[in-house]
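Presented below, as structure tokens, is a lone chain in the form predicted on its own.
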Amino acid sequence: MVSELDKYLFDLRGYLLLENALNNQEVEDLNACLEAIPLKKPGAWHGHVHSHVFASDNEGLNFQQIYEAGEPFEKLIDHPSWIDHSKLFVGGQESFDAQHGPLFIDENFASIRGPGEAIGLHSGPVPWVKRCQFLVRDQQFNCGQINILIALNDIGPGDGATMVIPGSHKSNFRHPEFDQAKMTMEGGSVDGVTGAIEVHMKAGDALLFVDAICHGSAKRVNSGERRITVYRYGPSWGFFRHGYRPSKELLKRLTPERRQIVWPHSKIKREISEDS
């Protein structure tokens, strides 16, 4: 259930911290799946999981299509800790927008970062982008994309925590520090950006945020790894951010509800008759 306080705080801040979204066993199972993936260079494949970087080697290594990595990651597709929040904040559940299903995951990945790695400040409502929009009309949410970022280990001070600028999803102006070289996607972080805060998380916590909020991460200075996974939800009429597609094997083993979110784009079959 989504509380009235959840709605108020999400509208106000652009994010929610869902504490204890996963239990200890779920976190353990997810980490075991990650351990089974060889740490390879970007571009390598492990089954249907792809090793990948967004823009710079300083951002750490991503594993795209992580729901292909095993049943523990499949469970996250419609996990009860956040699926109702995602439906409500994406919106359109009683409209034409949901004719093919409630939601669509256009990207899902796990991320591992070590010392010195971070990702720069990005996103925000200026310039306006459909995918990143935040809109409330008649007290109904209509957001282009809702991100669920799940901590797979504890992330505290010095661990490279996700950073957000609360309320920036409603800003009418571009952050004046946005373009400074140290904050670019080419290897900077969000450390020192006016208004940005670190969101510290325990393993199993989930950070829900609208993609319109300005966000990034602090640079990790501690030893060890920062491990997270991210699922991005939008309306069912959306499509994949990258060129990935779910495998036939995954679609075959998913529950009907999960398959509807992963692949809502069903094809109309033409019936051949004698007079066609």
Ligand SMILES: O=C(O)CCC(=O)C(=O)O
The other form holds:
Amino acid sequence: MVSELDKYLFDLRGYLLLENALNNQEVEDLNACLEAIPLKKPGAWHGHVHSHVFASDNEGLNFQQIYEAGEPFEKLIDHPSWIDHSKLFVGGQESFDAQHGPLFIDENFASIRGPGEAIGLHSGPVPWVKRCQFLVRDQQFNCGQINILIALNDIGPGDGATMVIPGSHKSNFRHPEFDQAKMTMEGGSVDGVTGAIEVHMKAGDALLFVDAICHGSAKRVNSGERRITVYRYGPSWGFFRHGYRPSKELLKRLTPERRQIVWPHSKIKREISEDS
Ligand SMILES: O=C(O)CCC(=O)C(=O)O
Ligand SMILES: [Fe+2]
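Now show the form predicted in complex with the named molecule, given that the preceding structure was the form predicted on its own.
The next block holds the full complex; its first chain is the one shown before.
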């Protein structure tokens, strides 16, 4: 259940920190799955998981389709710590938006970053992007994309924490330091952007945010690595961000509730009749 305070604060700030969303065992199991994936160059496959980088090399390594990496990652698809929040904030649950299920995951990945790595400032509602939008109408949320970013190890000062500009999901102007922040991104960081805060997390905490919020990450300066995983939820009529599709094996072994979120439609079979 989503508390009235969570609703209020999410509307106000554009994000919520869900502390202890996962227990120690769940975090341990997820890390064990990650460690079973041999670190490979971008482009390599491990089963149905793909090693991938975003726009530049200093943004760290991603494992796309991480829900294929084992049952601990499958559990995240409809985890009770955030699934009701995701449904409420994506909204449309009483409407025909949800006729093929409550939600759809259009991207899911784990990200590993080492020293010097970060992701630059991005999003914010100017320019407007329909998929990322934050919208509340008649006290009902209608967000295009709700991200759940889960810390798989502790993320404190110097560890390359996610940064958000609280309230920026409603801003009507482009941040005047946006381009400068992009430039400092060449050095790998959004540090020093006015209004941005670092969200420090303990392993097992989940950061829920609407993609319209202006966000990025600090540059990791400490040794070691930052490990997170991200699941992005939108309405059931959405489509995949990338060209990945869930494997037949995954669809077969998922619970019906999880399958519905991963693959909302089943194909309508054409009936063969005499006159068809
Ligand atoms: O790596 C981070 O901390 C930010 C991730 C991000 O930009 C996203 O998940 O949309
Ligand atoms: Fe992002």
